[in-house]
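Read the single chain below, which is given as C-alpha cells and is the form predicted alone.
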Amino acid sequence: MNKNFFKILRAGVNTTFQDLGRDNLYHIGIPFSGAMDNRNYLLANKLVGNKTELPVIEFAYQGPLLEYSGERINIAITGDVNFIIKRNNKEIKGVCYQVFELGNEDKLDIISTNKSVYGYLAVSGEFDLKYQWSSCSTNTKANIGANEGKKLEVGQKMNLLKINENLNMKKLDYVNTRIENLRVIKGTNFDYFSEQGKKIFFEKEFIISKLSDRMGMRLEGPKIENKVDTNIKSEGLIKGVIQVPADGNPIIMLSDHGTIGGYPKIGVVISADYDKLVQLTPGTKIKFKECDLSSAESLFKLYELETQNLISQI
C-alpha cells in the first residue's frame, strides 16, 4: 500500500489531471488538450521543484478538498485562488505563488477561484498516473488520459510515486491580469461574412455565455451575418479558432476542441492571448481586435520570454 496519498473529500468543479498535452494526433481526431492556462501550469510545477512537464491538478471555479496522508511535502497553487490549509483544528490562509508545507492528516481546501476560471495545484512529487500517448492530460469528452479520462471524484485516492527532496519554501511575486480586447488573426473563411458582419465582429462587444467549458466558449451578442454559406465542408480546427454557426453567435474553440468542424471560421485568437482568454468568466464582455500574422508571432515570442523570465525568478 502506498504510504503517501491524497484522499478526495470534495471533488470540486471539473477537477482533472493536466500536463502539456499530446502532440501530432489530429489525424486520428485527438486534440492537444493539456492545461488551459499554460503559464500558470508551468509556474506551479516550478514552485515545488518539479520538472515543468509533470502532471498537475487543474480545477475550475471551486477546487477540491483534499486530505493528505504521508511524509511531509510541499504544495503550490497558481492562478487567482482562495484556499486554506487545515492543521490541528487551525486554519492557515493560503497565498497563490507561494509554497506551503503539508504534513500527515493535513487538509487542503481549495475554496474557489476569484473572478477567474482555472487554478492549478502542484505537489513536490509525482502522482501515480497512467500515460496515454505520452500525456496524462484528461479529456472528459473522449474519456482520454489519466484517471480513465474522467474527472476526479469524492472518495478517490491519489497516490504519489515519489516525493522530491527539494523542499525549499519558494514564492513568486506575480499577479494575473485580465484582458478585454482579444487580438485575432483573420480566419480562412473571413470573406464569407458581409461587410456589416465584419464590422460587428471587430467593433461590437460580445458576452461570454454560460455554455463554455474546456472544449469551447460560446459568445452572445450582435449577430454576425454570413453572405456565402453557414455550413462548409468539414475542415481542420486549431485551438483559439473562432467559428460562426448559422445563429451568428461566435464559438471559440478551446483546448479539448474537436479536430474538424463545418462552421465558417472568421478568426483565430492569437496564442499570446490564450491563457488570459480561458480565465474569462461567463458574463464578461469582450471585444476583438485585428492583428496581423507578423505581429502575432512577435507577441508570442514576447509571451514566451516573459514566461521564461518568471520561471527563472523562482
Second form
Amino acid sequence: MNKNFFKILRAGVNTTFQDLGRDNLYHIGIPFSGAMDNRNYLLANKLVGNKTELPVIEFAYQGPLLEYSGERINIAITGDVNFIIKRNNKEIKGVCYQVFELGNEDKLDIISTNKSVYGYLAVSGEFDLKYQWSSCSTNTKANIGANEGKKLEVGQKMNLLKINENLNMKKLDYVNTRIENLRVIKGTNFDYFSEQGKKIFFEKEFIISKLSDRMGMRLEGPKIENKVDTNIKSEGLIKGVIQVPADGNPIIMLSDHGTIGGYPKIGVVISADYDKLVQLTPGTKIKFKECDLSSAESLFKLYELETQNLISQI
Amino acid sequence: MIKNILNLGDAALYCDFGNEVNKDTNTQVIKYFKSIQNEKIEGINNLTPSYNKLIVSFDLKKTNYKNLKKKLENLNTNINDNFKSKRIEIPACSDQNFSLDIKRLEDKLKLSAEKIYENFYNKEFFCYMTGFIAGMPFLGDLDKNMRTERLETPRVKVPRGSIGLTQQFANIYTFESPGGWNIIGNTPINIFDSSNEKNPNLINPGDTIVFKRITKDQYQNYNE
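Follow the form predicted alone with the form predicted together with the partner chain, if you could.
Shown next: the complete complex, the earlier chain at its head.
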C-alpha cells in the first residue's frame, strides 16, 4: 500500500507534474511540454538527490498547500518562491535552493512566487505517475501525461512510489536574474513587416499581457504593421517563435504551443534566453534585441555550461 | 524538392518547398519527412511537416544548424514504398445541433444547405498534415464554390468532433478548442487516442478521407 503521500489542501493556480517533456510528436500535434524553466527544474531534482530527469511539481504564481503523510522525506523548492513549513503549531520559513525535511502531518504551504511566474517542488523520491511517450509532463490541452493530463485539484492524493534513503541537507547559493532585453533571431517572415514595423519591433517596449499561460505569452504595445499578408499557409512552430497576427500584437510561443500556426513569424527568442523569458510576469516591460545565429549558439553553450556548473556544485 | 533551407531561431531548420499548396508539393514534404524519420539523425528531436514546409527541430546541446543542414542536403529521399496511405471513411452528422455554421455557409457560398452537404459528403479528401492540436487533420481540397474564410470572431469553444471548413480545407476538432472554422457537422468517432502511443492518430498525412453522412439517430447509437 502507499504509505507515503501528499494530500492537496489547496491546488494553486496552475499546478502540474512536469519533466523534460516529450519529443518527436510535433507531426501528430503534440507539443514538447515539460518544465517551463528547465534550469530550475533540474536544480530542484539535484538538490533532493534525485536523477535530474524525474518529474517534479510545477506551480505558477500561487502554489499548492500540501499535507504530508508518511516517513521522513526531503523537499527542495527552486525559483523565487515564498513558502513555509507548518509543523505542529510552528512555522518554519522556507528558503529556495535549500533542502528541508518533511515528516508525518507536516504541511507545506507554497504561498507565492516573487516577481516571477514558475517554481518547482521536488521531493526525495518518486511520485507514482503515468508516463505517456516516456514523459509524465501534463498537457492539459490534450489531457496527456500525469494526473490524467489535468491540473492538480484540491482533495487529491499524490502517492510516492519510493523514497530516497540517503537524505542530505544540501544547499546552493543561487539567485535568479531577470532579463528584460530578450535576444531574438529574425524570423522567416521578417520581411512581411513594414520598415516602421521592423523598427518598432527592435526599438520599442512591449508589455506582457495577462493573457499568458504555458501555451503562449501575449504582448501589448505599439502595433507592428504588416505590408504583405497577415496570414501565411499554416506551418510548424517551435517554442520561442514570435508570431504577429492581424491586430499587430506579438505572441511568443511557449512550451505547450499549438504545433502549427498561420501567422507570420517576425522572430524567434534565442534558446539561451528561454528560461528567463517564461519567468517574466504580466505587466513587465520588455525589449527585443537582434542576435545573429552564431552568437545565439555561443550564448546557449555558455548558459548550458552555467547550468551544469550549478548542478555540479550541489 | 526543397527550394531552400533556412534557420528558424537557433534550434530548428526551415525547409521551404515553395509557396504552392497542392498534393504534389505536399507529397514531396511528406516523403522528405519520412526519409528523415528513417535516418534517425542524431540531435533531431522533432519534425513538423505542413502543406509546403518542413520544420526540423533539434537539440542545440547535440548538434547545430550548419551540421544538420549539410546532412539534410545530402539526404537520399528516394523512398519508393509510396508510404502507406489509407482510405478512411468518417461518419458525420449534420443535424442542426452539429452544423453550427450552415446558415453562414449558405449566405457566403450562395448555395442551399442540401447542395452544400451534397458537395461535401462522399467526396475524397487528401490529408495534408496533422497538428495544431493533437491529431487534428487538415484535409483538402474543397471545390472552388465551397471555399470561404474563417469566422470574423472565432468561437471560444468548438465542440469536440466538429468538422470545420475554411478556404480549400476541412478539419476535425479532436478536442474542444477555440477555433474559427465554419462548422458543418460532427463525427462520433475518436480521431485521436492518446492511449495508443504507437499510432495515436486515426488520420495521417497522405491518407484519403471520405465523410459519410449519418442521421441523428445513427450518431446517438454509434458504437465504434
